[in-house]
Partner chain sequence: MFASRLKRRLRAGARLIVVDPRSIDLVSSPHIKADYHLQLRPGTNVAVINALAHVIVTEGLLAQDFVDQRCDVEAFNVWREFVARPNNSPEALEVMTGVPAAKIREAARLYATGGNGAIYYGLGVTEHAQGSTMVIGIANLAMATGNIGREGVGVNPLRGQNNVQGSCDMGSFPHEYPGYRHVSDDATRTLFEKDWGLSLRKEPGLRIPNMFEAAMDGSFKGLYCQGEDIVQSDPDTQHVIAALETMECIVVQDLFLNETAKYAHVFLPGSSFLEKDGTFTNAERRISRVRKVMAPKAGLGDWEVTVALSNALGYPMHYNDPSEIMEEVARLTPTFAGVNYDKLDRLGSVQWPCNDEMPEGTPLMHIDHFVRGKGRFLITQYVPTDEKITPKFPLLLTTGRILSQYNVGAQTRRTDNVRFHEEDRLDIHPQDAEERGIHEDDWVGISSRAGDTVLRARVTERMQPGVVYTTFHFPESGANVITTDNSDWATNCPEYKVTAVQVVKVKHSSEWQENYRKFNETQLRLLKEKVVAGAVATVNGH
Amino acid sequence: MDNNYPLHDIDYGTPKSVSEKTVTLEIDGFEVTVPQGTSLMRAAVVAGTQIPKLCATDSLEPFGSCRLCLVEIEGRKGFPASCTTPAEAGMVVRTQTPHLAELRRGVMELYISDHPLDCLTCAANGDCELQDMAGVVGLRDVRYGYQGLNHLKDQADTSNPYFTYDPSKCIVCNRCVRACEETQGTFALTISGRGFESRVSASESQPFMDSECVSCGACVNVCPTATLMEKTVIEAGQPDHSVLTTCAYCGVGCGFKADMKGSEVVRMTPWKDGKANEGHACIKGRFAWGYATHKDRILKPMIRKHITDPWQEVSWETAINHAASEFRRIQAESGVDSIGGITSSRCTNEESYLVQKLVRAAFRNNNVDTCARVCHSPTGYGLGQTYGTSAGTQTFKSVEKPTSS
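May I have this chain by itself in the form predicted alone?
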C-alpha cells in the first residue's frame, strides 16, 4: 500500500463543531450547510474558499488577533473576523471584495514592515504562512520603510537542543502560547511586555532550556513563520514528501507524518488525524527519532542458540519457526505451565486478545496476564467513576462523549 501523504493537511482555521443541528448560509454566492457553531472561516473552507489568516489554525480555539480574515456580511456594519464569527442561518457572506483586499494588504504591510526580508535564505522558505499570505493578499510594496524602531536585530535563542526561537521573525500571533496552553497544558510560554515590546517569552523571559518547556513541539507545529523552527529543518532544508507512520517508542500508537527528503527523515510531525494523539506528541516521538537511521538499528530478524553464540541474520520464516521450536522444547523439558504471556497496558484490546488466545490455544495453559490489571487498576477505577466505563484503550473522541454509569 502506498502511504505517501501530502506535506500539508487542509487547515480549516478553527476546530470542528460537534453540534447535530445545522445552519445554511451563502458564501461568495455558494450555499453551504454546516453544523451550528461553525465559524465563518471553517464554513468558507467547506464551501471551497480559503480566507487569508495568520493567527488561526484548526487545532486551536479562535483568537481573532491578526485581522487578516475579515469578511463582509450583508446587512451588518464593519468587517468582522471570520474566525470568531459563527455561521448563522440565512447569512450572506462575501470573502473577496475590493475593500477587503485593500484592508488585508494594509494589515499585511504592517506585519512585513517589521519582518526580515531574508526569504531566500530563511529556513521556512517554501513553508511560511506569512510568505504565503503576503502573496495571497497581493502585497507588492511596503510604504512605511524599514527605518525606526523594529525587532530585526533581536537575538535568537538556540538553547533548546531540538528547535530555535528567533524573535526577529515573530509576528506575535499567539499561536505558540495558545498551543502550550490548549494542546500541551504546560503554560510555559507567555507574551511579555506591551505594545511594541510585546514578545513571546518562556517563563518570565528565561531561555527555553531554563523554563518549564517540555520540548513537546506543539509551539513549533503551529508557528506560521520561522520564529520556532526545528534544527533538523534548518540543517537539512525543507522536506519534499511525507509518509504516514506510527511512533515506535511506546505502545500508545501515536500517528505521525515522517517528512522526508528522498529516503532521509527531516522531521517527524504529529498527524492531526491520529486517533491516539490528534496532532500532538511527546518529546520522544517529535524529536528523538534518530534511531530510524542509527547504525545499530536492527533491520532483519536474528537468532542464536546460546547466549555465547554470535547473532545470525535469518528470514522471518526461520525466526518464527525457531521461536516456536524453542517454546515446544521448553515445555517438553519443564512442563506445559513453564511458559506464558503478558501484555502491556498500552496494547490494544485486539493485541491483548491475540496474546491470550496464543497462550490458551497454542501453549495450552492459562498463564496470561496484562499490566493493565495491576498497575492500571486505579486508571480503570477512575475512568469508570468519571466516564461510566473503565476501558482505557479508547480514542479521544470516545472520551469526549462519555456513557452514563
Given for the second form:
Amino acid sequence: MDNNYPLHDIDYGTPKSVSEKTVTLEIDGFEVTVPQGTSLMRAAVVAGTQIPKLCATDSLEPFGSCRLCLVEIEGRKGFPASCTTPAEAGMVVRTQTPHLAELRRGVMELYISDHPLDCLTCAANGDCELQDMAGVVGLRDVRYGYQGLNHLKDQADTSNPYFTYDPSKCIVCNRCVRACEETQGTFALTISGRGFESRVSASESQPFMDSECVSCGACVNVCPTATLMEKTVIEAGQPDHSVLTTCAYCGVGCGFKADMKGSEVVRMTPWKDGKANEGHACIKGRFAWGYATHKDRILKPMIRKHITDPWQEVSWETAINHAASEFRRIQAESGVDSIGGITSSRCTNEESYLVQKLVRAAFRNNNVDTCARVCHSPTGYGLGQTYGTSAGTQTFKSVEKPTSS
Amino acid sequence: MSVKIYVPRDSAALAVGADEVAQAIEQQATARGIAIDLVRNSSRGLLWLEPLVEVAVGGQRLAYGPVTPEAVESLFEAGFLTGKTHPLAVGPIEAHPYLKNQERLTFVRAGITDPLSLEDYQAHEGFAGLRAALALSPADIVQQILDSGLRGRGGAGFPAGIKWKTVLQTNADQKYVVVNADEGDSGTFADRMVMEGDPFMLIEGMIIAGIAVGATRGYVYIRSEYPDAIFVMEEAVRRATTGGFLGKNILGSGKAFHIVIRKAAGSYVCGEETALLESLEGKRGIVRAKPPLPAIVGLFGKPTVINNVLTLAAAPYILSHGPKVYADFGMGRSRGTLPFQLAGNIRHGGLVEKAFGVTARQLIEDFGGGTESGRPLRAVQIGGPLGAYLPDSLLDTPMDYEALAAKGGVLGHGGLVVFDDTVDMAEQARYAMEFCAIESCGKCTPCRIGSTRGEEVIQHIQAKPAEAGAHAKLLRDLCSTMVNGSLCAMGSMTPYPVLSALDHFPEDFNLTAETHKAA
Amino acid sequence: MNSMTAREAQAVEAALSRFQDEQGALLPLLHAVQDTLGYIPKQATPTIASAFNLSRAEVHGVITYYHHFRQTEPAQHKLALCQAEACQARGCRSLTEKAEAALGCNLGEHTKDNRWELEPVYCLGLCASGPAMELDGKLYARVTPERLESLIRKKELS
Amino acid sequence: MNAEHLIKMANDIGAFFEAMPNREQATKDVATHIRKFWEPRMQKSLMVYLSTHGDAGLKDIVRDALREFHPA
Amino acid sequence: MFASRLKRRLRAGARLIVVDPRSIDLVSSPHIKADYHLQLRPGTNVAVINALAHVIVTEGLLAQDFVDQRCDVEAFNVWREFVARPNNSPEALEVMTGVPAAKIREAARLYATGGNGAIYYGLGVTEHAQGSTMVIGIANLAMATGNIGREGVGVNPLRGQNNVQGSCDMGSFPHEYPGYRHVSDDATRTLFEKDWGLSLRKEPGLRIPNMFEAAMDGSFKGLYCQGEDIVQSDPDTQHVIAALETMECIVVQDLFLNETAKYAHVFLPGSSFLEKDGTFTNAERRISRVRKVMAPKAGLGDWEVTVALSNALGYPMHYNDPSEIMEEVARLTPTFAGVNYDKLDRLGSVQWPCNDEMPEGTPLMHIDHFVRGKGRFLITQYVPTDEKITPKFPLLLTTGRILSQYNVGAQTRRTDNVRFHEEDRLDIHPQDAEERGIHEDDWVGISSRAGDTVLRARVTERMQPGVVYTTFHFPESGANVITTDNSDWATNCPEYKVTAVQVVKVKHSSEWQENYRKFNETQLRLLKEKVVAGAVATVNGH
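Switching conditions: you have the form predicted alone, so give me the form predicted in complex with its partner chain.
Whole complex next, starting from this chain.
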C-alpha cells in the first residue's frame, strides 16, 4: 500500500525546546546547533547519534533514572545524564568512550539480573527497548546470575480488557507513571514502596480495573518493555506495517497510526505528529475499535416491505434500485418535498457532501439535515451571527499558551 | 539564696537517665529543705560523662558525672552543692581539657544556657548576628558569607555564599529557606545537639539567610527519629515569634520571616537536598535530577536556599564577629571550624568543635582517649554510612575536605565511628550495601538494583572463599557502576565504605595477596 | 469497600482540618493520623486524596515510600534497636540477638500475640553512647543486655 | 403540521428579538429568521392556521412580522 | 483528550471557572481545582452569562479599546445598556440561577482581568431552548473583554462527534450550501446550479424535527438516513417512532441494525472508518485524512452507495475516488479552495479557511478583524424554559455522556468499553434520594410529560439537590423517552439538558421498556429469519 507510514517514529528522548535562541556545541566531533534548553540527548539525535536510553522518551519530561544515557563533557567531572543536561554553547560532548561503554554495560547487567530471559517468546520481541539496549551496549554476560532477589514471580494483572500489566518485566523507568501524570493528567499510577521493592502501582496497588485508571493507554504507549502491553498485540504479534488515519469517535480528531498485520488492525497508536492530539488518545480511539469487525456487522444489503416482515438479503443493485424506485414513487404520489436525507457527523466530509448533493440534486429539494442539528447547530448560528464564522476560533494547542497576554 | 544546679535535657543525657537524676535531685533537696534552682541546660558534648550535673559555685560551674539517680543522695551527702568533692567530681567544667582544647564558635553556648530561654540566649550574644544583618543590604550579607569561606556542612562542602547569591539573584514572588535537619548518618549528632541545645541560633541563621536572599518562609525538615529536637525547635519557634524575632515584622525592621517545623518519616535519602524538597512538598522523597538547581527551582518550584543545620548555625557568628574572624580558622579551602563527633567504640565519645586541619588521630586519641574496649583500633569510618573506613595508618590525615578526599576519605558531616580489632570488615561492607538497599529511593538503577546485588555478592564472598577473587572483581565493577552511574550520593558513595574495606582489609574478604591483586 | 471506623474517621477529619489548607502538608497530615491512631487506615486513602486534590495512587505512593508510616495497627509495645555503624561498634548485633531471644521474634517482625514488635532503626543520634534503642517512644543509651531484659520484663508486667 | 408547535416556535423566535430596542428592525429580524429557517410547508401551515383560528396565541412582534407573509 | 491538554495548562498555573450544574471532575480532581464552580440550575445559562456580562460592564472591566477597534460600536452600546440593567445583576438573578452573586462577581473579574481568557464549551451550552442565545452571550463576553483573535483566548466549542464540524461545513443543513451560504443567496445557488447542471430550490428544507412533524402530518414519507440513529439519539423517542411508523420508505445505511434500522425498509451496509478514504474536520476546523486500511467489508464504500443511489434516481454522479469529491468541494467553497489530498498528505492536516490567502490554513481566526467585518454584539434576553418544576415533576433531569461510551453506543457497546460503563444510571443527590427512600442500585422510575423509563440509581453528591442526571448510551434505558420536544428557538436543537421529571422507587421496568423489549426481540428475530441472498427478492412497491 502506498499509504504506509513508518512503524516506529524517531524518539528524540526529550521534548522539543521552544526557545528562539540557539546554542552551538560539539557532539562526537560534529557541530550541532539547537534551540536553547535542548537536552544533550536530543541534540545528539539532531547531530545523528542516538544515545542509549530507557527512561527517556520525547513525550515526557526528562527523569534521569535509567543511567544509560550518561556522557562525558570536556571540563566536567563525572558522567552527567544527557537527558537532564541542557546543551550549552561551546560544550564538547562525547557519547561513546570505553569508560561509558563499560558503565552502560554495568547498568544493563543490573537490569537483566532482574528480568525474565524469555525474549523469544515475549510479546514485545522485536519491539522492546530493553532488548534493543542490551544489544546496543553489547551485554554478553550477567555475572550476578539469576538466583538473587528478583521480581520474576510477580503476577501479571490482566484485569483491564485492553492491556496487561506484567510487573515481572518492569524496569521501573517510571515512564508509565509520568505519562499518566504529564500526558493524561489522571495520576492513577504511582510507585509503591521504594528501592528494590519499587513497583508500579495502579492506585493503591490494585488491579487496573479497580484503580483510578481511565484506560487512555498513555502508559502502554510509553512502556519500553512488555510490562504494559496491548492484549491485541500479545495475541496477534507485532504489526508489520502502519497507516496514518484519523479517529472516528469525537470531535478532537486524533491522528492515529493503524498498526496492521496484513489487513488486520492489531493496534491503534496515537500519532505523535497529529496536531490535534500530539501522540495522546483516549480509551475509545485507542482501544475501542473492535466494533469494526464485530459479528453484529451487517454486510449484505437488505430490504423488506413492512417493518413487521423478515428482511430479505439482496444484491447492492437490487437494494439501491428498490430504494430509488420507492423514493420516486413517493415523490410521484406525495410531491417532490415528501422525501429527504440525513447526513452523519460520523461520516467523512466527502460522504456528507455527496448526501446533501443527492438531496438537492437528485431528490430536488433541500430536505437535508445532519445529526449536528441535535448538538451544535446553535454554535453555528450563534457564532455565525456574532463573528461571521460558524466554528471555534482557536487550535487546541492554544490552551497551552501562558496566561499573560 | 538558692543554688543553681544544671541537669542537661539533651536526648543523649535523657537516654541515660537525666530526667530521673533531675527528679532525684529535687527530691533530695526537698527532703533536706534546701532551696535549689534546677536549670535544664543542654549537653556540652562530653557525652561519656552524661548525665553531667553542674553546680554553680563561686562563679564557676563544678561538674559531676556520670550521675545516676542512685548516686544523687551521696552527692548531697558529700556536699556537692558547695563544690565538695565526690568520686564523680569532674571539677570546673570549663577547665576540662576536652572543652578547653576546642575552638567553639558554633557550640559556644552549648550546655551553658537554657536552650529555650530567649533571655539567656541574648545574654550570650544571641541575635547579635541578626541585628548586624538587619543593618546590611542583602548583597552585603551574602558577601560576608562568601568572605567567611563557609562551606555547606552537609557533606558536599559547596560554598554557602554562592548558593545564597544565586537565590538572591533569581527573581520570584516567593523564596524559601530550607534547613536540612535530616541527620541520618550514623556517628553524627551535631545537628541534633544544635537543635536541642541552642535552637535560637539555628532560627537566627535562618532569618539571616531569609533577609539575605529575600525569602520570607523557612522550613526545618527534621528526621522523625529526633522527637526531642522537633519538640525543642517547635517551642523555640513559638517563643521567637512571640518575642518579635519571627513573624511579619522582625525586630521592627519591616521584614518578615516565618518558620515551619516539618517532621520527616524515615527515609535516609531525604537528607539529599532535592529528595528533601520533594518530601516537603508532600511527595515520595525521590531524588530530582539537576539541573535545575534548587537555588533556582527549589521548594514548590521557587528559588530556595537549602542548607544543613551547621551551615546556617554558623551564620550568626559570621555576621556578629565578621567573616574574617571565622575565616581565620581552618586550612586550605576548608575555613572555620567543624563540630566533629566521636562515636562508636571510643572511650570519650562526644562533640569536639575544632578548626579544620586537626587529624583523626588527634581527635580519637587526644580527645577520645582511644577505644572504649581498650583493644587495638582497627578502623574508623569517617563521614557516615557513605564514608570510607580508614585503617590506623591513615589517621594522621588532616581533617579537611580536600586532604581527606586525597586519601579516599570523606569528611561528610564530621562523624568518626571507631571500631576495635573485633570488627569483621567484610560484614561492614555487606552492611553498607544492605543499608543502601534499605534506604535506596529506587529511582536510579545502579542504586536500586546495584545495592541488592552488592549485598548478594559480598554474601557470596563470605560464604564461598574459593570464589572470592572472581566476586571481588564483580564487586569492584559494580562499585564502579554505582559510583559513576548513580543519581545521588546514596548510590554513588555507598561503594566508599565497601571499597575501602576491600582495599585496606582484604583478609576479611577471604582474599589472598594474589586474588586481591587480581580483583 | 470497607469504610473507616468512627474513631478512624474522626482522627482523619481532625488531621485534615489542621493540614488540608497548608501547602504540601501531606506528611504532617499522615503523621497526625498515625500519632492519633498508631497507624494510617487503608480506607483513609480516598478521603485524604480528595482533600488534598491528589489521586489515591499518589497518597498510596507516599505512604508506602516512608518507612515510618504504617497501615496496620502496631503491637502493644514497640522496641526499636539501632542497627547502624556506631552502635554496631558497641555491640548492637549481640544485643539484637538477645532481644530476639527474649521476645521470641526476629528483627522486623512482631510476636504472635502482637504484644511486641521488634524493629530496626538506623541511628537515633546517640552514637557516642551506644548501643541505643527506643522502647515505646522513650530513648535508652548504653544499653546492656541485662538492662534490656529488665526493661522488657518491666513492660511485660505493666 | 402541528400548529401549536409552530406557534410556540414562532413565539420563541419572537422572544429573542423582542428584547431589541429597535422594534422595527426586530420585527424584520423575526420575519427574516422564519423565512430563512422554516421550510415553506411550515410557514404555510402557520399562516393557514392563523387565518382560520385567529392569532390570539401569538406575541405581538410575531404577529407584526407575519404581516409580511401572505396567507396561501 | 482535550481535557488532558487543558489540565496540563491548569497544573502549570492557569485558573479555572467551571459553569456546570454538576460537580464534574474538572471542578476537583487530582491537581485540579476550579477557582470558581458556578453550579447553576439547569436552564439558567443565559441568566448566568448575562450576570457575568453585567459585572464586567458595570465594574469597568471592559476592553474598550478592543471593542472600539474591532466591533460594531452601535450594537455594543445597545448590548451594554441591556446587560447593565439591574435585572441582569448577579444579585437579581441569584435566586433563579442558584449561584451566589458574590461568586459570579469574582468569576467575572477573573475572566476579564486574569490575562488571557479562553472559553471552552460543550453541549451544556447548546442543547437548550436558548442554546443559540447562550452561544451569542458567550461570543459577546469574549468580545467585551478582548479575549478573541490571539493565542490563548477565544471561543471554542468542543464537538462530540468526529465530523460535526465537517458535516456542517459540507452543507448538511437544509438552509445552507457548503461553506455556510444560504440557499436563497442567488450567486451561490447559481454557482452550484452551473456545476451540478440543474436548477436548485431557494427555500430552506426541513430540519430533522420538522421532518418528524411533516411525517405525522402525512407530507413526508421517505428518508435516506446515513450513519445516524435518530430513534435512540433524538429527543422524545415515542414521538420519533410514531413519525417513522407513518413513513413508507426508510433507507438506513449503517454498520449495525441500529434502533432506527428496526423501523427501516431498506438496509444498506455501511463501512467503518478503517474501510474508507476521506477527511474529517475536527472542532478546531482541522481537516485530517482518513485512510483506508482494509477494503470495505460490504463491498462498496459509503460514498459509492450514495453515488449508486443518485445514479438510480436518474442524477448521474461520476467520481473515481473521494479525492475528486474534495476537488469539487474546493471548487465550490471559498473556505476550502486550497484543500486537496496532496496538501493534506504533505502537511498532515490543515485548518480551514484554506485558500489562496491562507494556503496552509488558518489556525487562529479573527486576528485583525472578524470574518463578518465588525464583531456584532446581540442582546441576550433570558427567557426561562417551559420545562419548569411542578409538584408533579419536581426535579430537573439533565443528560450527558461518559468518557468510555460514545453517544448511542452502537460502537462502544460492541467493545469491552462496556466494562467501564455497563448501564445508564440515574444520578441523584442523597437528599433527593432519601426523601424518596431511594438507595444506591435501586430501580427508579423517571417520568416526564413525554414518557417514563426505569433505571438504577446512583446516589451521589456530584448532583445538586433537585437535579438528576443520566447518560443515553443504551437503547433499553430509554433516556430520550423522557426528554421533550422543546428545542432551541433558532435552530430546533433539542433541549436535552432540561426536563422536569419525577423519580420514584419502582420494582418493574416501564411500559415503554416492556414494549421496547418485545419490539426489539421481534426485530432481531426478523433479522435472524432473513431470506438470504439467492432467494428471489419479491418486494414490490405500493
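Rigid core: the largest C-alpha set superposing within 1.5 Å between the two forms. Numbering follows the first chain given and starts at 1. Source: prediction; values computed, not measured.
K.L.:
Using the core for the fit, does the CA position of residue 350 change by 2 Å or more between the two forms?
P.N.:
For residue 350, whose C-alpha is compared between the two forms after core superposition, the shift is 2 Å or more.
K.L.:
Just checking, between the two forms and with the core aligned, does residue 369 shift 2 Å or more at the CA?
P.N.:
Yes, the C-alpha moves 2 Å or more.
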